[in-house]
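The chain below stands alone and is given as structure tokens, in the form predicted alone.
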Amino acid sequence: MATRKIVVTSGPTREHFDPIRFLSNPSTGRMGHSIASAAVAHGGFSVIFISGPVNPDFAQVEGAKNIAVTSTDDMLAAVYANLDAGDILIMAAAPADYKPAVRSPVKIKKTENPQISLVPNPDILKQMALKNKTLSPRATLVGFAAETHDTEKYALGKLKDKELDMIFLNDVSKQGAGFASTTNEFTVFFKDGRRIELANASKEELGQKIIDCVLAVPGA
């Protein structure tokens, strides 16, 4: 029987509108890197680490299969290719929600006063929920919600809409939480209605706690 996998995505994605400029976000990849490192340390699974463009310190995880991607489409392709029956997907990355409708093949000059139209990127977790309907046993899908307001409402909406097993709510408006911070904190919602709090701690410590939470899900 093939070894089950934990697939962890991490970091931002970049959506270029010309060869040197892009849309992105401040994600450093530290949280995803910590989760993947904890998965490797736990043992019992092969670990696939799929990372967007980040600082070299968080680009690779020793003991994991490391896959570097740039765009959200790239990340979707890598996740789709690596998630199989019975696996666990921890979607800790912060992929861009939108991309330019048209990418210029040459640098756009500021004198051109460009108007950049955006189109939605594919929703990776929704695509994996569709794939999950073809898998037996199904994969365990874990999402993250980085929110600034109506945080619980949006997290619970994503839990249901994306057919997740659990979601980690991260209120990025709080000091010491979210992007570019060395610490974080979460409220964890399970599809069976349970919720737990993970108090503010280093992202490395939280990586271990997240793996423990995920592996406690029935079927994971």
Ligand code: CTP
The other form holds:
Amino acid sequence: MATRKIVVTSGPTREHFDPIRFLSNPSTGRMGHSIASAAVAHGGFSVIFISGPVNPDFAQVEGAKNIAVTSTDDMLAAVYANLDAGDILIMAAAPADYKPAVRSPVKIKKTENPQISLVPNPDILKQMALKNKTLSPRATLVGFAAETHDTEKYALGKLKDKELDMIFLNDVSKQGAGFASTTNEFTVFFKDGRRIELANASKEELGQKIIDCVLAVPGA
Ligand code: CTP
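Got the form predicted alone; any chance of the form predicted in complex with ligand CTP too?
Following is the full complex, with the preceding chain placed first.
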């Protein structure tokens, strides 16, 4: 029997509108990298680390299969190809939700005064919830929600809407939490209605706690 996989996504994605310019976000990949490292350290799973463009420190995880991607479409293709029955997906990445409707093959000059219109990207977790209907046993789906307001309402909405097993909410408006911080803190909501708090700690310590939490879910 094939070894069960833990698939971890990490970092931002980039959506180019010409060869040298893109839309993205400030995700560093530190959190995803620490989760995948903790998954390798746990043992017993094959770990697939799918990362958007990040600093070399966080781009690869020793002991994992490392897959580098650029856009949200690339990340979706890599997750889709690697998530099989009974696996665990931890979507720690911050994929761009929109991409330019048109990508110029050549550099756009400033005299062109460009107007960039955007079209939506696929939602990777929702696509995996669809794939899950064809898998037996189903894969465990874990999401993250970075919110600035009405945090609990939005996290619970995403838990239901994306058909997740659990979601890690962080309030990015707090000091010491979120994208560019070296520490973080989470409220974890499970689909059975339970919730727990993970107190402020370094992203490395939290990587370990997140893996423990995920592996405690029935079926995971
Ligand atoms: N996510 C995803 N595919 C996307 C965007 C996000 O799978 N195209 C995943 C993220 O990796 C995260 C979860 O969905 O685990 C929630 O991401 P978030 O950016 O908080 O939410 P969105 O669904 O993008 O909604 P909004 O930006 O409106 O808050």
